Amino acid sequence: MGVFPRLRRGKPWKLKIEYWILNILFLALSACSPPPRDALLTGQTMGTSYSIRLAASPLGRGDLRRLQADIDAALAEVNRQMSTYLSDSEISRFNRAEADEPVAISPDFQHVVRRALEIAAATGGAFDPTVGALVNLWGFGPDGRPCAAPAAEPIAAARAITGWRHLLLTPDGQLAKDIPDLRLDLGAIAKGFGVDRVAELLRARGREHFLVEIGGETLGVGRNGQGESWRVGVLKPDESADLQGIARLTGGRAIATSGDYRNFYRDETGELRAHIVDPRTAAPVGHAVASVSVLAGDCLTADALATALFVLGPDEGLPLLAERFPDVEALFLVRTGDGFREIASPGFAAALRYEPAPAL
């Protein structure tokens, strides 16, 4: 799917449940009412919703309205640069460019592309910001669902116009490609950047205690209104909307999750096809991992690595984290015959105070 589509209308109940989990959970678990000075800002961006909780906020209504206007403007600027759904965005202009035709891009866009290429290299291409042609071919892009799994010839054609190594970011801030039909899509990293961008704005305005969430990607700074660590629910990767556990965000940590349980279909053989495509095999990921939750020092990194680790699975992914991303933690939920098995990096529970969900 392209970056920042129109707001989905398919499952409003699911959006409400996730909103509750991500923004109300830390209060509900302690059976307390929100402190009267907390402030909650909500809106829409990037084809989804956002919510921002300011703990013990001294701001009045007028100040909050002005702050939200600035937040909306910052997120609109991310869209202006990186949305493939806007024909005049910087990324759309790049995608229309010819091979070896450098396109000047904004500093924030440069930062996201540079980090995307670093993570692509570090993960051996498990994360690839040019995989959109394959995602579309398998039925998760603008062309819609196929009647059957694609044949070898169109798969080969799509593979020929993908590959992060065909991108070049020059030192003077220009982006180029060496094959004309290559398309850049930052859908697996830009929401995380949007969270980081909002957090940067809030810090610049003197806010020290807040939680920022865009479409489930979340970052917590400081403490909640009760003086405790921000607590974020990790959903079971099924239709139940139950919690698998709770992650406490300390030290300005961010959490992002990728999974196959929201956007999938079954092909003509009955095989499940999920929206995350393995760039190395040119097919949807087919292993038993149902979701991966990643905790990192910034949401951009958490967002991108959640996708990469879902592609890799725990056997490849956990050694990669230990070697290349030692400050990042991950939790894999793997399907079993009667539920889910947890496979986590050593520090996921210990350093970040992951808790199993309480019995309801």
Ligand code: ADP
Given for the second form:
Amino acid sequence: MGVFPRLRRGKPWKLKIEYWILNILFLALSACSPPPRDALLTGQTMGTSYSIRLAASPLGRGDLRRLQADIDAALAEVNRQMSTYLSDSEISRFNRAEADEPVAISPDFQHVVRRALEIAAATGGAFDPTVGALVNLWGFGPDGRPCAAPAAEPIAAARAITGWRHLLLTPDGQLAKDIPDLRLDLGAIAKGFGVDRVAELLRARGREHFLVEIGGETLGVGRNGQGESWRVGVLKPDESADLQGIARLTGGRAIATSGDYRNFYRDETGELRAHIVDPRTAAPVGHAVASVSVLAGDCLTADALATALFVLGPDEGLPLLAERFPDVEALFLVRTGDGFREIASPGFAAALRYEPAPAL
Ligand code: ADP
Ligand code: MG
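Having seen the form predicted alone, could you now give me the structure of the form predicted together with ligand ADP?
Following is the full complex, with the preceding chain placed first.
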């Protein structure tokens, strides 16, 4: 028996030569066949783009096409549940419902609401998924930009219809509110969840090494095509496309960034107004922090905490992380006038490198 039973019948020296010829042939053939390449899938979802890199993927074109169709279907399902841009989504139905009219929602939506409420409680309401009326009032919703800063009266009116404590998820999966005009807005957490959902799908299909990104929120699982940790650039929070540094995603971690450098306008006094509202002041966050990047074990948590930490700033945010989220790391980039100062938790400082960007 054996791999080459025919060889056994020859003379010993002949056997040796045939063995080496076959070995050399095998080595030559394996050197000729190219190593599997990374596969890149790109598309649109949640009003932004997504990209998925599968390291050293053995999948052929047809398999990749089918995989992407399944990913698109999973993301469409997230939108069908949680997009406020779809008038017949579960979230839109909830937002239209009366106060005494609980709405049954799908298990994924329940999971996101449960985590959103936990993070709201843990951050003292800095993360608040009901802050939509204020976001709209300050010019980042369907009503568009205001001509001037809103007056005290409309601010008070918007404030009266916000507050995560007015939102209730019943044990049997129904979403309820105790004020009719409360509006749920998962814009600061849904992209992160979408990333986690795609990762779950890829894992279920046997993929072990991949990078998933939706609108900049990213999760890296396993290793890249070179067998190293996935690396993700942290942008300087200005108009340049320069990198502040490169973060290594080890152990299946996610990175998300929130800031005031992408979605903003300057009001009539020249003041910068950006799309994250501090629920405590009912106004857009306005401090020297330009961006916060967060490393966490899942992308939903990274996404929500990046928003919360942007509200809180480093003085409040870093002690809160150490106390309530010991596995989460953060990097604050603070404007100095001629650049940015880094304020990082120890784990983020260790994950950040200053090296040339990898060729993508
Ligand atoms: P990006 O969408 O740029 O990734 P975020 O994840 O920080 O940024 O989400 C910002 C969005 O979250 C806003 O456009 C708004 O819809 C919503 N939002 C604004 N302020 C808050 C807040 N304090 N808590 C929760 N969501 C917020
Ligand atoms: Mg966020």
